[in-house]
Structures are given as structure tokens and as C-alpha cells.
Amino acid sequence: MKANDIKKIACIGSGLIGNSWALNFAIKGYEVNVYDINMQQLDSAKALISSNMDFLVSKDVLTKEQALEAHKTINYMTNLAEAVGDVQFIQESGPENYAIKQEILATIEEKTSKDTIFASSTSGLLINEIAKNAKHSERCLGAHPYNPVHLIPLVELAKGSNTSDEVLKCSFDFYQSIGKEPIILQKEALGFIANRLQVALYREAVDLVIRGVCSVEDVDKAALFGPGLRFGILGPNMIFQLGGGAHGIKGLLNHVGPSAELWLADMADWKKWPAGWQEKSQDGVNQAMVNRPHELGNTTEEIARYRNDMLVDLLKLHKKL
């Protein structure tokens, strides 16, 4: 099958990630069936995927009739055989856990042709262990998204022992064709790249904090004014070449690898969260929420608002938008 094969798509699970994946493929031109387990929750999900669609409409990503039109292709459903049953495409987004992914997939695999690609949009979980009972794991991949899905670009997938090489390719050229920017894992790894990435420096700044350095507000700054905004803009290894200068990332890493290695050495690697870390991180953050100018947001929700804003702004530089 070729990306321009999938005409229909299936969202498993409607939730803060599933929901998002039906906004998102809806816009793009997709029929999509949304299905969960009861209408209480594919209630909510209409509700968000409309509030979303308001958010995109009113940043002039979408106009209004764009807006309706993507409504109209969206089909809620609570029987799992008839959402899945004419779809090429399926993007599950069930609960993190093994045996619940397994199974649906294996009530999936009764209902599809072996050729209806199945991509998973578990955060960390192997697909190898999620397809360990699949009549036809030549057709399953992970597919990790960023949350919110329907803003950023990035999908992790994660290809199986079983996995094809044609499925690969198809479901890479799909993601690919509806804007997103989907990186191969070679080899499968917890966490992926990007929660490796993030945790790995998440470390760090609660070690920071823990040791007395800074505050959760000053960390958080640290990383927002500083890496953060170049981080926007290019990843890690490219902002090293450019400060390099005309000797590149080998001549920066030769400049400052000594000093370097000094910090490396002192840096966490603690395995587990520091007792107490939950509690003393909710407080930094509420004491930082309340110290925020007014405008940029002092609520969760004021927050996201503010996030999306942000990301769409960003995203159109970049020409995703």
C-alpha cells in the first residue's frame, strides 16, 4: 500500500492524544472514525475537537468553512468492528498498557484486511511487546506524537522485528504528506528520542533545584531564555555547528570538551525521582504560575491558551502552518 492509498483513517481511544490525531487528520482531509468506549467520552472529545477547531479558525489557520467542512468528516462511534471495518489507516491512542493495546489489537485484526496498517501512538511502550500476539505484526508500528498533535510536527515511529519495510515507508510518506515530521527509530528504545531528550535534561534541573542551585521558577527560565529559543529553531547538533563558527560542531566540541567533561562529571545520574520531588515541584510551579505577568496566563488553562498561541505563531514561521 502507498500513502495515497489511505483515504480513511480510524482514531482508537479519544482522549487528550486521540482526539487531537481525529483534529488533525480531519483538517488534512480525512474521513475519520473516533471510536471509544462510551458516548460520555466521545462527548468530551467532540467538545475539544470543536473548541480546537474554534482555536485554528481564529489564528486564520483554518477559515470557518474549512472548519465546518472537517466537521462533517468526523464519525463517533462506541463499536470498535465498525469503526475499524473500511479503514486503511488505524492511529491508536489507548491506555498506556500492554495487555489493553493487545487486545485491542487483536479484536482490530479480526475486523481489517492484513493490510490495514496499524500505528500506535504509545509514548514509551515497545511495539514489539504490542504486537508479540498479532496474526500480522508485519503491518504494526509505533507512532509517537507530540502532544498537542494537531500543533506539532514531530512523529516518532518505531519500527518492529516483524515490522515491513513497505509498511514503514507507507505510514512515513502519510505522515509526512499531512505536514508532520516523522523520524525513523533504527532500534527500539524506551522513551524514544524525544522523552529521552526531554528527561534527560529534566534531570538536570531537578537536580538543580534539589541541590539548592535554583528555584523550579529560575530553571525554568533558564532553559525557556536561553537553549529554549534556539531550540525553537534548530535541534542540538546544528546549534552546535553554528557555534563553532567556521570550525563546526568538531571544533566546538574540541574547544570546549575539557570543561565540559568537568560538568559531565557532576551532573546527575540518579535512576529515581528524589523523595518528596512530586510534591516540592507542584509548589515551584504554583508559586511560578502566580508570578507570571497576567497577560502570558496564571491558570492551567490560561497557560495552554497562551502555549498555543506560541506554537502557532512559531509553527508559521517555520512554514508548518
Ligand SMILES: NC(=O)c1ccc[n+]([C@@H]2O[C@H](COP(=O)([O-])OP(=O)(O)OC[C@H]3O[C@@H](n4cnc5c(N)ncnc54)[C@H](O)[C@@H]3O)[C@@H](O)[C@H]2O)c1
Second form
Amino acid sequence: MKANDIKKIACIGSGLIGNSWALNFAIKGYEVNVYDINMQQLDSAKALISSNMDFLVSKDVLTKEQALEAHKTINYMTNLAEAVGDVQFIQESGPENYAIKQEILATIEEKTSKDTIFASSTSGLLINEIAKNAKHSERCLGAHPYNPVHLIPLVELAKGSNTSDEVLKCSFDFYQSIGKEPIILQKEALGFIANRLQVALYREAVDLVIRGVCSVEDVDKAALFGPGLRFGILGPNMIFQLGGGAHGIKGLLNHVGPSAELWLADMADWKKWPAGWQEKSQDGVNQAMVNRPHELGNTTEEIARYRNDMLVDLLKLHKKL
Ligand SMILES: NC(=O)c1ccc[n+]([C@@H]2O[C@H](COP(=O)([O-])OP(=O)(O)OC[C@H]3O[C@@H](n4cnc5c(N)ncnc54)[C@H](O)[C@@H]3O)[C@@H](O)[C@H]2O)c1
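Having seen the form predicted alone, could you now give me the structure of the form predicted in complex with the named molecule?
To see the whole picture, the full complex is given below, headed by that same chain.
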């Protein structure tokens, strides 16, 4: 199958990730079947899709007419067999649990053509294990998005040992054709790529607070107003390329590398979260939320709105919206 053979998609699970995928596919012109286990969950997915669609209209990403058209292409259903019967691509975003994902896949196998691609949004489960009972494990792959899926372009594609090259290529081309930035993991890595990067930075952020070097609020300021601004534009290697001036990244590593090795030797390498960090981080974040200027948001909802506003502006600069 080729990417342009994909005409209709099923989103299995309509929670945080599933409803955002459904919106994403619908605004790119695909008909989407959204499945969940009950109407109550589908109703809340529908309400979220509607408010996210309104947000995109308010930011001139979509016209009202385009939003209306996209709404019409989404079918909400509680019958899994019906949801997957006539689609060429399945984006599974059910609970992060092997037994449930295996059961979903078993039903899918009975009801779809063997060419229908099964892409799991799993954050950390192994595709080999999800597909271990599958008759057609060659059509299964991991396709890990980032929240909010309809705004963040990255999709990390993970192959199982049986995933066919054709399925991988078709999925890669498909995501790329709808404006995502797919990357393929060349080998299995727990947490994929981006979550490992996030957690590596976060471990050091935690450690600096625990050591008493700075507060939760200040470590966030250091990340945001320092390297974070550049991370919104370039990746870490390209940032260092510029940091080396005419000598490039190689020159930078020769110049500052020995000094950075002293920092590396002093940096956190623990493997378990420090005791009490959950409470300490929440207290610190609560204080930082109170301290924020009102126009930047003081509640989780207001800050999420602020983030989404900024994300849209940034994505427009990246020509991703
Ligand atoms: N939350 C994140 O930031 C994030 C990011 C990337 C990937 N993921 C992955 O996406 C998947 C979904 O995560 P989420 O955060 O949307 O979870 P969620 O709890 O918000 O949504 C899960 C949905 O699955 C539905 N469900 C329950 N049983 C089901 C079944 N048998 N068949 C189909 N659907 C069923 C639930 O009703 C719910 O709507 C997980 O695999 C998760 O690891 C999550």
C-alpha cells in the first residue's frame, strides 16, 4: 500500500491522544471513524474536538467552513468491528496496557483487510509484544505522537521485528503528507528518542533543586529563557554548530568539551526519583503559578491556553500550520 491509498482512518480510543489525532486527520481531509467503549467518552471527545477546532479557527489556521467540513467527516462509534471495517489506516490510542492493545488488535485482524496498517500511539510498550499474537504483525508499528497531537509535529515510528519495510515507508510518507515530522527509530529504545531527551534534562533540573542550587521556578526560567528558546528553533547539534562559530560543532567540542567533562562528572546520574520529589515539585510549581504575571495564566487551564497560543505562532513561523 502507498500513502495515497489511505482514504479513511480509524482512531481507536478517543481520550487525550485519540481525539487529538482524529481532529488532526479530519482537518487534513480524511474521513475518520472514532471508536470508544461508550457514548459518554465519545461525547466528551466530540466536545474537545469541537473546542480545539474553534481554537484553530480563532487562530486563522482553519476557516469556519473548513472546520464545519472537518466535523462532518468524523463518525463516532462504539462498535469496533464497524469502526475498522472500511479503513486503510488505524491509529490506536487505547489505554497503555498490553492486554487491551492485544485484544483491540485481535478484533481488528478479524474485521480488516490484511493490508490495513495498525499504528499504536503507545508511549512505551513494545510493538513486538502488542503484536505477538497477530496473524499479520508485518502491518503493525509504533507511532508515538506528542501532546497536543494536532499541534506538535513529531511522530516517532518504531518497528517491530516483523514490521514490513513497505508498511514503515507508507506510514512515514502518510504522516509526512499531513504535515507531521516522522522519524524512524533504527533500533528499539525504551521511551523512544524525545522522551529520553526530556527526562535527561529533567533529571538535572530536579537535581539542581534538590542540591539547593535554585528553586523549581528558577530552573524552569533557566530552561525557558536560555536554551529552551533556541530549542524551539534548532536541535542540540545544530545549536552547538552555531556555538562553535566558524569552527562549527567540532571546534566547540574541542574548545569547551574538556570543561563540559568536569560538569558531566558532577551531574546527576541517579536512576530513581529522589524521595519526596513529587510533593516538592508540586509545591514549587504551585508557587510558580501564583507568581506568573496574570496575562500569562495562573491556572493549569490558562497556562495550557497560553502554551497553545504560543505553539500556533511558533508553528506558523516553522511553516507547519
Ligand atoms: N497522554 C500523553 O501525553 C500521551 C502521549 C503520547 C502517547 N500516549 C499514548 O496514547 C495512548 C492513549 O493515551 P491517552 O493519554 O489518550 O489516554 P486516555 O486515558 O486519555 O484515553 C484512553 C482511551 O481509551 C479508551 N478505552 C478504554 N478501553 C478501551 C478499549 N478496550 N478499546 C478502545 N479504547 C478503550 C478510554 O475510554 C479512553 O477514552 C496510550 O497508549 C498512551 O501511552 C499518551
